[in-house]
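Heads up, the chain below is alone and in the form predicted alone; it's given as structure tokens.
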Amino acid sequence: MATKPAAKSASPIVLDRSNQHYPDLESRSAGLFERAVKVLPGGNSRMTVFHLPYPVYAARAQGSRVWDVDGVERIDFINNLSSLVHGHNHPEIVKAIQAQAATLASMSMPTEKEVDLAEVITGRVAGIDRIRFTNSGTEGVMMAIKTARAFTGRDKIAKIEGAYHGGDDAVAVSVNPSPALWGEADAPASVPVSGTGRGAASDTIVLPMNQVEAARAIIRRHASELAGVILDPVVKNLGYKPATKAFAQMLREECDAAGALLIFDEVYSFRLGYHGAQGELGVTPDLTALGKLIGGGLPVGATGGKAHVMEAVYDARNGAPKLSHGGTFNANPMTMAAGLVAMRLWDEEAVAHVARLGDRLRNGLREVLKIADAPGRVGGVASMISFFHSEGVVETYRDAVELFKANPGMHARSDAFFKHMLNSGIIMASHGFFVLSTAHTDDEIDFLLEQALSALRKMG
């Protein structure tokens, strides 16, 4: 069933914000956080939703709107960091979850829904002939890396400097390295994230984003050791920076020459097009990690790939597979049911709708910056938007570090902007990101732009 673009409302946006004032140490959210710090380290289980002096606690949601525990209504422009591609509680997804919950919630047996969702994904994504489900994007990436190692018999993985691929040790390397540790630009050091062992980091090679010849030279130096190269085609930490076609094609060529596997981390970038980022780039990877939107809002991840790779590693029909892969809640029927509906709703019309809204928001934010005569840069692609309070070009992680260094007031402006938007009925990521859903309307984009202009004028 097609998801039609949401109609433009006939009246201005009106939100129930009678109790809205942040921060308010007498609020229920502040009280909940006070309780939370006594039982959760730092008061939370997700650093991505934490901000000082306390996070706002959600109570209910519908479509594009969220109500917090104090009854304040806001428009959600982050959508659980991309997983809610159809907004909150889409009626068809809710109906599927309710029906599945009444029938079978989890079981140590496969179900038809797993086959159904696998057929939808393999029928849409060029690089996925076979797929196995997990419970998070992190797990999807982890199993893709393990698959590459099992298939090639090699250990080393190459990744992009500054790219985040989840918590697995192999890619928890050079995510945000300091200049004192990152080494030379043409031979970046492998800097482990805190908690990642140096031994794990020694098997990870670091490449500069979109630097075709520099990255090519690094890959060739390690060609005989490489199991695979992993690329996020839209690097969030670089402001949703898309990979160029030339860069992705170079990775494909060098992996083929080295006998290594090309891995796409499409946990985020699957939003880029109906056939994912690989369809937009015209480059087909050997393995693809998925997550977020394919689960309809429930926990999900997946590792998919070309048939000859996946069957060589996982097929147990002729004896023990090369790689054991289990998980109590892998392909659980609740997630499969929700994901099946979400993917069927994520048709070409829906993809085009949110991409158009993304263009409207990016263009509007650029215009707002001009009107307010404020420093800032707008980035992103399709339904993913970044908004940073500084000017300058960012092509690589090192460019981003230099940009922050040259704009020491950037963090303070970002915090002031975030809190103004929160008090104006807008939910966004505190570090400057927006992710849209099919539930959003043109009027809601325009409302966001009005609040952004108000914030910038207030900040001066």
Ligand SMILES: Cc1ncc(COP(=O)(O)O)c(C=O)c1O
Second form
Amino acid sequence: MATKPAAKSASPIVLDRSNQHYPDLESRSAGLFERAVKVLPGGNSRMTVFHLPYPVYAARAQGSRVWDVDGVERIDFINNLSSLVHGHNHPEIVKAIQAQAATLASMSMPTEKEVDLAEVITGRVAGIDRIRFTNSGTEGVMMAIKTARAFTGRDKIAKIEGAYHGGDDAVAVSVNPSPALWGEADAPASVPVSGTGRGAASDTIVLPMNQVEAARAIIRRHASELAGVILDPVVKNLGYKPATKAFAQMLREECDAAGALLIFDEVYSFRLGYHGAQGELGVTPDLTALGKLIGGGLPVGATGGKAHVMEAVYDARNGAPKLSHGGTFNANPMTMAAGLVAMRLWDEEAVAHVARLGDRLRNGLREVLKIADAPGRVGGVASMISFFHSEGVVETYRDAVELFKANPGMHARSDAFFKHMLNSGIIMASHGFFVLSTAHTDDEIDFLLEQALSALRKMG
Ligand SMILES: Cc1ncc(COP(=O)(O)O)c(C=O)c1O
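Show the same protein again, this time as the form predicted together with the named molecule rather than the form predicted alone.
Shown next: the complete complex, the earlier chain at its head.
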């Protein structure tokens, strides 16, 4: 097994990473992956955290730090793709989970914690007067779409080309379509992701991101059949591209005119502001899907909405509800207890802290690119940061594909950078994303920047 000294840097951060260099086929992680491929197709259950030649297996974590099964310490700059807004094992969240596990872990009765968490969320999100909990963001989105259909009596949903909203058929459409299939720019084709039925995809309309007039024209063509338009206010696959106010306002106007519902998928983007992305945009949707951070690190999702929408479809006091919604683990007390503490800790000060760190990281990465004289672009907003190894302007999914075609070496650079960072004690998402938590410090951001500069220099 290769032996490396602890990370050398000018910052006060010293990491215990003395016994491994990645990739190392003799490591415990490599051995675990060898076992995994025999029992899990592709060796895992979650392709978003897989990378070649094998993923590093985590053993334990605390705050911003994670130790892998070989004892290597790294700083976690991805935070379970947004859900760990307070880092790992926050003592108050751990205490709440332990107390709940010892009291009531799951039960076929509602609990007070469900009401508590619902009160906290409805108290701070303009578009959520009523909320129902699920166990994943995928389910939160799925129920928001079903709610829009039950409320309007219509079938069609419009979504943004290139946006990911989880695994439900209605939105697993045109997530990463190839140019050969994507159709005309003013009438994008609905391209099912593998596994999505063509019938389901035919109920999904595709819109270009932030293209106000082009998207307006498409919505108007389908207005009478449209149940809802779903927008992720910060599209990760476009480098955490925020929706413009003009675009969100146009969607609001056109949904109102069409009698359709505006749905915000804030599963990821909820961390944008204290009142969610909708608070920052100043546009209030009829329905909001939530997930990730509202569960305090445990599995969660939710569908929230304006009272007249939610009561019209879910309330059994008015006769049989229009929409049935069950789930063995919905609003399970463990998640509710963890989420309640996480949300209470996620106050205005916490939101401002991670946004400030996000600015420090974005500005620092731009500086690093200049110093290293390397191609790249830095994007994102608040605590979500993207770092890609090509230059150019990306507004829509098609721009991103064109840019990639023009820079064929970009993926190899991205992979090399990711591996350099992994070997310098930095965990990021392999395709160029960082997500911060309240556990991060200025010193850790500066450490990341030093490692990024050194990686780019080594890459040449
Ligand atoms: C915007 C968005 N919506 C929905 C989902 C699905 O959430 P989950 O992975 O909890 O099912 C994700 C997951 O990353 C997401 O980023």
